[in-house]
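Just one chain is shown here, as structure tokens, and it is the form predicted on its own.
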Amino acid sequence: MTFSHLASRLDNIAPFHVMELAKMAAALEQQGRHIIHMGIGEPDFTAAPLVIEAAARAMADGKMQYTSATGLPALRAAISAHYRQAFGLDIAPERIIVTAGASAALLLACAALVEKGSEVLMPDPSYPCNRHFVAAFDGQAKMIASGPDQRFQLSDETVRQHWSENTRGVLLASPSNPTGTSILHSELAKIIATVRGKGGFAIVDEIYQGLTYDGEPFSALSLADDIIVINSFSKYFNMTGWRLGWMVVPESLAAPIEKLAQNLFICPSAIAQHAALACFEPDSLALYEARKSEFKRRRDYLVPALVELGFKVPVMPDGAFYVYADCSALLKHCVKDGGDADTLVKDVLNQVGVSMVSGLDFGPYTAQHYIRLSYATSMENLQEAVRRLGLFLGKNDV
């Protein structure tokens, strides 16, 4: 069977080069080259010990049978009670949809609110999935430039300038990923206010929210209860392959949101989803503030090594597990004259075995002088990989 003719959506989903490197640090990796991978944003840390516990009771009890499509409602309680706890924040279990990874909320959200034409605001540099759910349902992802003193993130006097005929809403991302940069308090409560005033949605990515580092703990639910905000167990929660996330709509979108759920994913893991519940045991919560203090230590050695070598970082990164470092007065060092970001980090894989990546996928703004690199690894493996980017950059004393 051929396939002559693919749907045009296609078009409009560029590959992630992020993957592609990987493969690239892979392929080195099988002919025995020892490569430090800050390339891929996966926590080093694994799930928490009563979160594996619980996983392996839920299979001897054989709890693998299909949950609701909105998730355990012991889970969503938990998601609730936590909420109170670390925020301060009460929001009713029946808003909260479990789903099967952030991913998997952010297509829902989508679903029920993208159509063929709609235009949706979001920053370049962002995330390059998010613009790839707007143009799965047909809608537009319209990037705007937003640099170091917007702290790479939208504003409100950018949204009032972009905001169109065919604008439905923004997706945001607080922390975001490249930048590990959150969107200021006040600035956060002008946008959604001015989205309000246009009729239009607000979407708010959380999912770095656990793994901020500077002032105090804040989630966008304490400026609206009309927003919808997704979070995931991956990151703070340190269960990437598990696939586990949640989404917290507004009262009226949660009927819509379960039935496209019902549809489209039946359900979350239900393995994941009992697992989970252990997250936020006492000792299991402790576990995680202590790996956020670790995060951070390895982050305030990172930053001043990286612009000791000569990178910029505009812009201190206040969450997730990034640097978003401006490369091009190093560009020099490249093997062939005329190499941007991109061919930077190609150059620094092959030649000293540091994986990291360009921005190439976050939006054409910062592509061609910006890298990402991650954190989420060994502290022995960051001094490590500084010293190699020493030797690439001539800089033997480092």
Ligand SMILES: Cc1ncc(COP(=O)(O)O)c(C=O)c1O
Given for the second form:
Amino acid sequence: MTFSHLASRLDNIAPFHVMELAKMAAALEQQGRHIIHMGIGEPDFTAAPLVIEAAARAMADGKMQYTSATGLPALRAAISAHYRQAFGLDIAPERIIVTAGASAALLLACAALVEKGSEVLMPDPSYPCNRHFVAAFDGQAKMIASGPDQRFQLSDETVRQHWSENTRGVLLASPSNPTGTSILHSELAKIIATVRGKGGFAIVDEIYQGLTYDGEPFSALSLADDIIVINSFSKYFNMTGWRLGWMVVPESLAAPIEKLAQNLFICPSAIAQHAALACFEPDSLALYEARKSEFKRRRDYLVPALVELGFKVPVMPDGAFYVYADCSALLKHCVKDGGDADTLVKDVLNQVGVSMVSGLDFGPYTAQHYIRLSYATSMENLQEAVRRLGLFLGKNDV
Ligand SMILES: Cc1ncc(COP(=O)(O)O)c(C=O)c1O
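Based on the form predicted on its own presented above, generate the structure block for the form predicted in complex with this ligand.
Below: every chain and molecule of the assembly, starting with the one above.
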């Protein structure tokens, strides 16, 4: 059988460039090279012990059947209680829909709101899959160049400037991947008001919300309840492979999203849901907070170390576990003349075994001059990575 008639929407979906680099790193490891992985976007920690015990208990008790499409009532109630405890917010469990990761939540949101020709505004740089979720429903992501002066986020001004008759909404992530920078509350409030005024939708991805290091924790839900907020057990709760997340939707969207979830997924993983209930136990929360402090410690080491090496970090990342660093001044160290961030990343990997990601996946605006480094690896690895980068850059005193 030949599949020569692929749906044309596939032309608008690019492969993940990061994976190419991961393949190169794996090939070097097979040759016996030691590689420090700073390209990956997942915590080096695993789920809390109580969560693992709860998963084992759920399996032993045979709690493995389908659940309701919107998730276990107990888990929706636990997430609602978490919003009350952590942010003083009253979010009705009926507005919370448990999903197979933030990915499924983004997919459901786009399935409900995007149609052929819909334009969705998002910053460039941003998480690559976002533009592809929009493309999957025949919409078009309009990526707006957003530099360090805007904390790499949309501003109310850029939203107004770029809103066209085809624009249906905005998709933001705060803190952002790849930059680790959050949008200012005051700016977000203005954007939401503008979008509301135009009759559009606002999706705010708060997947890294638990991992914010400066200032008080904050959710966009404190600004408005007519927005869609996305979250996940992947990052703060260290459960990437368990495939569990959630979305908070306005009351009027709960039934349409439930209908889509029933058809597209039946339900999120039952075992993961039973296990995730234990995330909210005091012992688990204490562990997650300790790990968050460890991430902050790593950030506070890595950012100055990179600046010392000649990278520019124009905005201090206040969350997630990424540093988005301008490497323009270091491109002269590429093996061949005329290299860009992508060449630099490959040269560093080949020569000194540190795996990082260039801006290429995150949109064209910063692609050639920025690299993303993940500090979701041990402090020892970070110190060794800095030493190796120093060697690559010919700084013998490192
Ligand atoms: C900004 C952002 N949104 C969503 C996701 C998807 O996460 P999940 O594992 O919850 O599907 C990621 C994963 O890296 C991300 O960085």
